[in-house]
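One chain comes next, on its own, written out as structure tokens in the form predicted alone.
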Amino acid sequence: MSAQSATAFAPASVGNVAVGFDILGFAVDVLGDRVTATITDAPGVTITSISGVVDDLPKDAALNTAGRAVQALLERAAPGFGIALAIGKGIPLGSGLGGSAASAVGGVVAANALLPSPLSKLDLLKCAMHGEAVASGALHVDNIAPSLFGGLVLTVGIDHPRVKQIPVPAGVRAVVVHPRMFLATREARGVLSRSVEMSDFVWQTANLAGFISGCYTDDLDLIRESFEDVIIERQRQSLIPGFAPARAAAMAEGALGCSISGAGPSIFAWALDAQADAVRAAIESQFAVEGIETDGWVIDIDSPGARLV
């Protein structure tokens, strides 16, 4: 082994995917955060600095996203260093675009470059778990999985997860809209309730059935007909000014869905190549009427994961 340094960007992600609430997940490679790891004497994990569009995060590895998903990684690998962390942050927290994730991926990342036997993707997503739990008090996978694979990616289970990357119709684009305010995802997650109706259960069950169908067969009615959240984003909606009247108006403009992005407040679309600018517009001039400056983007869905830099 002679790397003693490695710096990883990991992308942004939107979590939720509608239809798949804690299990489904694509990366927004157009954002992303910067981990440099450098191996230390002293054992564990420590954090050297925080830049970026984020400067005042908790510089204690154990209440940070990346450090205690590095940690988990040196509980796993124990290599016989330590691993001192750099974080260049450029995802907005609290944007419902997997930042502490992304931070959590970058950090696992690029400290398993400097491993003399490298830990494999499903370790450091077991590893990045525990960073994520940080931030949002539950381990879950729906960010994580995307920033560190790629991609549209489904994660089936917690302690011995499953990932498959789902394929996406050619021609499909990700319209992301960021509202230029912060909503927390403990916040998010608490609004929603324990309980689900019967009849609502099996109509989201049906949509999510029919939305991975639809991106395996190519059918683009099918995924329209089914690209809807019945339980969640009810929930969450008046959490964000403007979403109802921005959701209408992307679909007016020929989305395939619209929906809320993770926990919020981003939200995001997917729409054919010809409409996707259309839909960006429609979105970020409803948050205009709200007062609320928006940053949007259109973006390819099959984009990479996580890399070193």
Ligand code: HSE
Given for the second form:
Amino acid sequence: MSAQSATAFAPASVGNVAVGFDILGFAVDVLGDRVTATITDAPGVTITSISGVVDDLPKDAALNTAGRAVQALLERAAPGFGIALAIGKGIPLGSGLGGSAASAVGGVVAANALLPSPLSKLDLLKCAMHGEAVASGALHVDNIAPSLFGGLVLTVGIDHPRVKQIPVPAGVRAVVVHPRMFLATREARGVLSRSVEMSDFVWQTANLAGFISGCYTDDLDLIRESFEDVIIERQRQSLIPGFAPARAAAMAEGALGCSISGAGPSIFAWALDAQADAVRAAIESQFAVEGIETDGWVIDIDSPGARLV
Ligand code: HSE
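Based on the form predicted alone presented above, generate the structure block for the form predicted in complex with this ligand.
Below is the entire complex, every chain and molecule, led by the chain shown above.
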């Protein structure tokens, strides 16, 4: 008899990775959401429970990131049954760590395991995008793709997305610091200007190209030189108390780069293993100056994506 129920873990993520606004992200496997999908006779998606570090999310499936994503999966696969979802949140709301994406990804990975003919990962990505759009008001993939595929991921295109896992040089680790405060993605997207100076466009394009090239060629100098967001970060940094000194402190400790994780308020940096703990401590100490408590991690960037548990 085929399975009636499946549970998936989907990791948190950092997206944007500084220079790749809405297109480049990496998985953060120390945190994640856990979604259990169960077959129901009734068609459509129902949300039976939401628990964990967030519990006041919409239970109307069309308004819930996991619910909407699994609706998209059922629309695509038409399996002839419905799905009930129990969502366990491990990622704080409004943290900039891809919580809405993880719920969407966890939902589709769990539900996919129940389908007679499971969808491809790329199809799951497309379904999960619909869930992400419910939360942020926009279709973007920089959290969904790394949460689903793992590691550092570039996604090109929205209607027909192409996903590329980018190698990360050996010895490079990520520092992720979450200040315990809430910042709504919609708000952090709302402050962004609709137009970009030509000189900034050229600079940012060069940085993205340099960053990706540096990753493929193990060129740490090129990564360090390119690791600067000259468009988005400066528009958002005032939303995060202590961001500028935290970034400066991270760079003073030898970070390859440091920027806002997604829409914020979390901050991330890349550093060589030997410097990573000092970079984490430097960032956390600057939030302490602001009187903000933090959770901080040093993680491997090359981590697995969502999986059945
Ligand atoms: N790339 C998105 C942003 C992530 O920076 O607005 C937010 O979830």
